[in-house]
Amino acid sequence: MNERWESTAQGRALVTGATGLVGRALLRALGGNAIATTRRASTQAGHLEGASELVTWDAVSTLPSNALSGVDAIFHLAGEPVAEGRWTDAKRQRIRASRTGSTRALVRSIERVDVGARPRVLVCASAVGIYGSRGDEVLGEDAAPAEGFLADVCREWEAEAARAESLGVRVVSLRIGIVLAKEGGALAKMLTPFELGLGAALGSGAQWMPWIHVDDVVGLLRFAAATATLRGPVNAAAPETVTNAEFTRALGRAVHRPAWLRAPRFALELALGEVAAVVLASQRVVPKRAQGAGFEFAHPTLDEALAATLEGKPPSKRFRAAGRFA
């Protein structure tokens, strides 16, 4: 049975990136007694279920002096979305600063806390982007990082988090794959074309596509905080590895629509620019350390995970109105 960190039993949690998809899900799972950081506390106060306290933080400065009082675990999830919009110079700067810069500021904040009162563990988000595109290579946590913009950002991100180890804080960097959630994220963007019967494999479709249900991301975050033997990188991807073509067919089955089209590489590169390299990357990521430590996935297979994600989620309103989904 998975050991899970409990805020009420083990002290308080601090959650950064609390307004994001995973941050909101984590706050709900923690069930209260969690501190959430937000850039606009006044406007978000009524929308963060599970947060007992809100702290305004610009992710650049150190946290307010009282923000880490009584905090046992930090879940650092802040980060500029990578796959939204083209990578202009300004976008690249935001991607890097929101990860490496915010983590550096967070570790500086921990350093200011008296040694005996520091948090016990920092679980920091990272991403499978650290592996680059590796074809059919099986990627456990011992696989070497790639080179390139995203891999460099992830490597720097993890290095900044690891600095907290010298302060007596155990650090886990969770390398997260594509998160499946009914509330939003990548799956929400895919659903409309798939509901229309226009679901398409990307490029050749042969590239490996690391995915994970949001419940398992939350479960891994809490498991990592509670498991003293875990430290360093941990892959957050489901144990069933699938190619993009297999994912496409599975999502088509889940919405009861054919999914036989292909989006050519050149069209994706024309539409997305450098972001196309992200969606076309082949990453056969396996969760060796999580499973080795005893973590049990709630949604280990794709068909079941998609069914659980889409359960009770109605088709898009315009398609219902048009009588497409009786």
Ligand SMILES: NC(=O)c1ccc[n+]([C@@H]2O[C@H](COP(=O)([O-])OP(=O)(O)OC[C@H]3O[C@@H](n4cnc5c(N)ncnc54)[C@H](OP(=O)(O)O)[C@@H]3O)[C@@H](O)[C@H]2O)c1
Given for the second form:
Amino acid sequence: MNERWESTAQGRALVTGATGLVGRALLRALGGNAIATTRRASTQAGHLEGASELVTWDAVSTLPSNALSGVDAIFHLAGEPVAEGRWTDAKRQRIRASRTGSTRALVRSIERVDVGARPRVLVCASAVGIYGSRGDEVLGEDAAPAEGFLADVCREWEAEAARAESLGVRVVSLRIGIVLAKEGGALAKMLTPFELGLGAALGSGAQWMPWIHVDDVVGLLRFAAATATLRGPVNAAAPETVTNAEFTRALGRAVHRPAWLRAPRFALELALGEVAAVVLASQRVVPKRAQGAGFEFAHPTLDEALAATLEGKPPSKRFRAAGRFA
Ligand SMILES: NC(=O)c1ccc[n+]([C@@H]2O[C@H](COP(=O)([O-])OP(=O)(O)OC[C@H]3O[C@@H](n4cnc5c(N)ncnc54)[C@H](OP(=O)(O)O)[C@@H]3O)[C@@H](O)[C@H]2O)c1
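Just the form predicted on its own so far, so send over the form predicted in complex with the ligand.
Time for the whole complex; same chain goes first.
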């Protein structure tokens, strides 16, 4: 049984990026005692299941002075979406600033709290993008980070978070893979073409594709907060490593449609610009430190994880409109 950090009245959680895919799932799991931050003042606390308090934070300035009062664990999940839209200069700036700048602002906020009253732990999102594209190399946390835009952002993000160690705060950076969830993210985008029988391997399909079920991301966030021996980078990817071609076939099986097409690299580059490099990157990431510390994945294998994710989910509206599922 995994150790799970609990949010209590004595030691609460502060969750940034709480309106996002992972943030919402974490809030639901924490069960009502967490403080949530959002940039959007209009979001009502009632809309965020699991949040007892909603703090408006621009992810640039320090937090309002009382936001960290009674907080034991910070889960920092805010960040400009990476795989949506083209990487213009302005978008790159948002991707970087929303991670490194926001983390710096958080650490400055912690610094302002009296030493004895500081949070014990900061669990900060990071991403498998830190490894770049590495062919068949097996990537534990000890693998050297790559260079390039995303890898640089991840390195800077982790370095900013690590500064909180000097304030007496234990820091864990979760290097998250592609999150599989019913509610959104990459899988939601893939689903319609797959349901239409147009599921396609990307490029050669030989690239390794680190994936993780959203329940396991939430489990790992709580495990990292609860496990005093964990600090530094922790890979958040399922133990069953698959190539993109294997993932494509598994998703085809899950929606009972053939998936033998291929989207050539040049077409992806034309359609997606630089984002194509993200979907074509090969990252055989293994959860060495999480498993070494005793974390048990609820969804370790892809077929089961996809079945669990799609269970009870009606086929996409578009497809139903075409009458195939009527
Ligand atoms: N989902 C994945 O597959 C995946 C994979 C690897 C790493 N990660 C990382 O894990 C974290 C959580 O992922 P997620 O999928 O939950 O993300 P998400 O659904 O995109 O949500 C992230 C949240 O960050 C806030 N945000 C968006 N743009 C921002 C900006 N420019 N400045 C400051 N805040 C901004 C938004 O909250 P408000 O609008 O309410 O402020 C949003 O709800 C992210 O840092 C992401 O990079 C995710």
